[in-house]
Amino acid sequence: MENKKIAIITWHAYNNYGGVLQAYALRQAVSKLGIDNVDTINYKSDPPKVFRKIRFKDLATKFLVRNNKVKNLVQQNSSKFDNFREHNFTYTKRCENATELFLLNDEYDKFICGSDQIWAPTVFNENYFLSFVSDDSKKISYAPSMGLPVIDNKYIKEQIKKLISKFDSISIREEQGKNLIKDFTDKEIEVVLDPTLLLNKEEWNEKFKLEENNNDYIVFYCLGGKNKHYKIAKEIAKILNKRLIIIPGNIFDYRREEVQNVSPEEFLKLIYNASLVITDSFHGTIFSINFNVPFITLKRFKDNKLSQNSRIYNILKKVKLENRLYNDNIKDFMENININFNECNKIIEEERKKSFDFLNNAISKDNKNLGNKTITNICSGCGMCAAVCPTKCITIKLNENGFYSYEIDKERCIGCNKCKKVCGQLSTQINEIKEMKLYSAYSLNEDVLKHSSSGGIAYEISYYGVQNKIPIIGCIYNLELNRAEHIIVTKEEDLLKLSGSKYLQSYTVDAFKEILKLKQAIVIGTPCQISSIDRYLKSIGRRNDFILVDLICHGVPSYNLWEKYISKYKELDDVKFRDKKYGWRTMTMSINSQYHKNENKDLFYDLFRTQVVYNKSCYECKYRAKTNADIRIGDYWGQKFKKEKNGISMVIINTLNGQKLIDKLINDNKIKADKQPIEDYFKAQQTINDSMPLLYNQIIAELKDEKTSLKEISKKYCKKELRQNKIKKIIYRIYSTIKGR
């Protein structure tokens, strides 16, 4: 097996001792099987968007992080974690999103997901179920935890069922987790040890030189931040006349005088040499067991359907140490402070062998090389694959969720891979915007400004094109088909069709096929669309013959939202997503000349602004702060032009051809443009992906349901979010004002 390459996806990047050490231990365990090439996938996910009330604890945490003393301690702690990772991990290339994970398929023989609570329904992320791996026979799960005793949401449950059914080898960390998923698959499910237990006490000591003579102290390591737990530790330390050392498990620990800001190695050393460990942490408990250190485990959660206590109950029961769970009686524990670990050690050794057997067998299995014909795992529906397909086996259709995506007729596919060569989702060469020039600009034609969403720059670029007999490929709203679509424009009188925003995913295939025939053109579209065209033109050596313009884009909502929204109209005569009747900065929807005054009172904008019904690719977008266009344009938001009523465009220049075109428009008195600092882009625009809602599939399902009204959906998922965002801003403003005095 020494020639196999293994990639592990787990929680390795958060500054949590248990998370980092289990990631390290799993890598070491796989290496012990004789495999030299074991990499951790360099991926860090953001938590999903959840809909809940503002909690005082969350706000207190944010405020505390702003405290200079606490901030410095946190930064010091973060540096220690970074140093540990740098010296103890080997990584894949950085993967920012699901499509970059997908590109790892050809580099590794097997993929392992695990351990920690990466399968917890409360933080569901399909990447941790190896959804990006195209060959199911390469998938192995090692000791992931579900975290909770139940999977409450039927939509998340269905997703998990679908994902787990594709695994070739399945193991899980707790018996409770096995019971949750045993009905999801007919494959055998093994219960295995947490990776930290795969390395014994001697191996941890040998690697990190843990043993010291001084053990005259008690370690307190709690993640819950409960003051009553701290008081228990103080009382026990006083009874035993021992020094109390706090390993920071939460932000509130940094306020306490006993805290020690330790690295992962120092964390191990403190536990290894402690006379007693008091913890509510799973890994605090695990390391105490593995190092044979007396410990007391406190309950971090109330025992309800949201409790994560089951993982601790499971391991204590397995090693027959249930009596180490604190029962609110300090006296009981003082009388039984020492533990006989003999039986516990025998059990761990037996379980360790079983766990290694599972891991070894799973990795040793031959891959089936299923030949899955997949272009990309996250399709943006740009349509360029269908445009270049020589056998026309690729079609772009609206899927059931209301998004354009590709379908392949596998019988007609000849495996030429032309589709992959033009797919913008697979692009790895993308230019950083921070290195580019930025302008504020607007059209000097008042009529153009009136019909444009912002400063009219797209119109002026298009006008330049038709005047010079260069075809324009841009987006219109098709009133007959009720969709956005790209068309070719060659006449001045048709240019106004392209004006204005269309906050929908556009159908592109017919127009993009024409690119294959054109000698030159100006193409305007979203960054993912433009990137695919860029890849195609570069592949045929024609990139400099075209001007590509991409739009600052937040994402595209489901057509199921749009169909629900317009269902009250018998027919549409006119649609304007951004009418300037009430000014440029007020996003006003106009349908059949009926004005929906602003986005704060509009159901379409409720869901659009809260970013809860976007295409999956929009939550994994790689173009927020990058572009392959010649020019990027959009609204110039921010304070600088707050009083401007007619519209100002933000213009970013990426190439010499883009600069020449903007200079030409300036010199011909078509536009007014002023150089601005590139930092304005990062202050005013969205440069980081918004998190996909935890209940995304549920929201999408309700959009498809004819019985569920938009008003109900908005009230359920948007109103609270919008209201609480306002409350947060007010609270932070008050806090900042008080702090500034």
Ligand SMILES: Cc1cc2nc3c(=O)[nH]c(=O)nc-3n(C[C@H](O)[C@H](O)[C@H](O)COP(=O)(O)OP(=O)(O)OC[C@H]3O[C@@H](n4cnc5c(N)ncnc54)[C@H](O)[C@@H]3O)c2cc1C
Second form
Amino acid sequence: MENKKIAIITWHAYNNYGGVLQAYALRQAVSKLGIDNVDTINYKSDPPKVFRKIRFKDLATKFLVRNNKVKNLVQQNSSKFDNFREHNFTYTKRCENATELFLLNDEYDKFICGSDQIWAPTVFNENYFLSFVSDDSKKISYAPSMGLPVIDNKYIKEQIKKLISKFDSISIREEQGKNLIKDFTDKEIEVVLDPTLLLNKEEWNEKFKLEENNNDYIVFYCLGGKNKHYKIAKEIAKILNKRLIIIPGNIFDYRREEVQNVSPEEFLKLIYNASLVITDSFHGTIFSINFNVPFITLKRFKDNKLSQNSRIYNILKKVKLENRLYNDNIKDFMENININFNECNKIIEEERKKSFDFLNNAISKDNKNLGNKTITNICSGCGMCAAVCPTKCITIKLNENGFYSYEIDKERCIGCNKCKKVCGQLSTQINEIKEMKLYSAYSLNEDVLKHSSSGGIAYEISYYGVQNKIPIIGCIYNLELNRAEHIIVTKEEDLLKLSGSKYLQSYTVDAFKEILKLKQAIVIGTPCQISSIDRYLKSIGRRNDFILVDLICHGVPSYNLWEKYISKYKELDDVKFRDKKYGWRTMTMSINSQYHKNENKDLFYDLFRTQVVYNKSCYECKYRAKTNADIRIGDYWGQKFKKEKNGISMVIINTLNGQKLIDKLINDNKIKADKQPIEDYFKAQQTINDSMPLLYNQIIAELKDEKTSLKEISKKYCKKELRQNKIKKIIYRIYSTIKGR
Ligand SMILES: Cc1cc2nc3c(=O)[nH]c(=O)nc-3n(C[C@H](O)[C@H](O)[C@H](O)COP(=O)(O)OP(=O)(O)OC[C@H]3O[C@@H](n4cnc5c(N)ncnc54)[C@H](O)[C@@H]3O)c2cc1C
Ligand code: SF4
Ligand code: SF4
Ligand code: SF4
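I've shown you the form predicted alone. Could you give me the structure of the form predicted together with this ligand?
Below, the chain from earlier opens the complete complex, with every other chain and molecule after it.
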């Protein structure tokens, strides 16, 4: 096979023995096919946001993690895993988000997703379905598991269906999984072995020198943390008169005296040499099968339609060892403790061959070069690509989720790639805020403060611009089209139109097209918009002629929300998202100068603050702690200025031009500004992305549904979280007061 470059996306980074070893085994299996360049994608995802009650077990876990002894053991365990990964994996460059995954497209010939439960609908994340791979003919799935016997949410099912239909070569780990997805694609779906079974006992032993003489012990490895299971293991150990060794499968195991804090290699060694393995884990079971070690599999979950036991039933059935499933009768097991593995080994050998054949064929297939015209996989709708496209074949339109994003008329595209060169989402060089200077600042003009969202710094910067004949490109609320929109302002009397945050994605194309003609300008916008302008200006060598100002930004909500919210008004003649009627710190919506509701009573703010219907790009945002603007501005949240009534801004300086402009405003007595520690940014602002809700598509669909009221949606998805946030805020305030912050 000619030497191809392969990238694998899987759960490699969690400190779970099965997870890390399956990731390792798949790399090895691909290498065995003669591929020298196999990299694991250096990506770790957070779980999606789910709306559920706090469980006692979660609280107990949090409590236990704080215990010093347990904390130390967990840390030791973590460094053992890191050490294993360091010595046994090669990685792609670090990918923090989906757009960084997208940048791998140019480097790799094929992408494999799998194995483990990366396709489980309960933790749905489209990156594990290779959504970032732009050429479908490069997509291979190897043994992903669906985890569950059903996909019970129709919106998630629809998403999975769309994604699976794009695979060129497709395999899955369990028969049940195949049944779930067989109608999603017209391609053949192979059921293949978990990667750990692709390497046989001898290969594992050869690599990690597993064989030892001592087998006078029983291994207990359970992920469920059930006391009942521990008691069974103790009893069996007593009957057999063997030592019990616990491999930590969950945090509660660290309290037990029999625990051994082992590395993944030591995990293999303990199982390899054990006289018996007692486990509720899928990988605990299959390593026992592979190493021909007697084992007992305990049920981790109750059998119901959402139980994850099916993958264990599947493998036991496949190798005809269903009788190893514990049936609450210790005596039964004691009588049949030794297993004849002959038939099982034969079955595995045949399945191994089939699985290797699948992998080999999938990797050998030529790519079709489908001539894909993707600019980026995660579009923020900034509009800059449409502004620069020489054939005007890009349009920026509201998509079905209610966000502006690009569309290309492929017939008219000449493949010049100008769009890609300006797209901020593809930018790889963005400056870290932690190295920058920070000020607290506010306008010395009371009228400006009254109309601005926080300290009126945006106005003062813009005022400086028009006084010096520099055009301002900023955002207004367009009352005819009911949308936020960027325009060019050159006159002082129009400046107030820009004041105030519009918490919506703004339509930019017409204004941004003007940038191509202007000699200089000041542009104010969200970081994703400014990032694209920065790339464009740098590409033409004119970056220093412009002042770019971006806003600290936690995200933009769907226009589906906004349309539902304003549908009760016949006409709008005035919209303010941040009226200062109840003070600067209380966000207050004002509509037609009559309706005034603060953030705690307003339905728009319920969904906006809980971040449940943001643009996809906002859950993958690269700019939370980085910027390429000259100046970044936002609210000075946090406790420091809690007594300030009229508004105070946080101002971050990135460039010399930015510093000169702020110095000028200070010297001209336009603003009052004081230097503050940059740490305040990290204390007061959201510097990491929130996870996308698992039910995102469902919420978006409900927003479009006329029969569902906003009140119902808020009650279903937001109220609980807002209550919890309120409690957290109170605790934080008490903590800050005690600490004197
Ligand atoms: C969507 C969004 C999310 C934000 N999130 C945060 C946050 O998490 N933390 C924080 O501290 N600050 C946030 N801000 C910024 C904050 O609301 C204030 O805009 C900022 O503090 C500047 O205040 P100001 O008084 O100087 O100017 P303002 O009077 O508020 O003027 C704001 C400037 O922003 C521009 N603008 C307004 N709406 C938009 C828009 N939709 N898109 C692009 N540009 C726009 C206008 O052109 C104007 O020049 C956000 C702003 C927006 C638009
Ligand atoms: S490649 Fe060129 S012509 Fe095609 S969409 Fe991009 S900018 Fe337009
Ligand atoms: S330039 Fe902006 S609108 Fe165009 S693809 Fe990139 S993010 Fe989307
Ligand atoms: S959160 Fe990020 S992606 Fe979303 S609007 Fe703000 S800057 Fe753009």
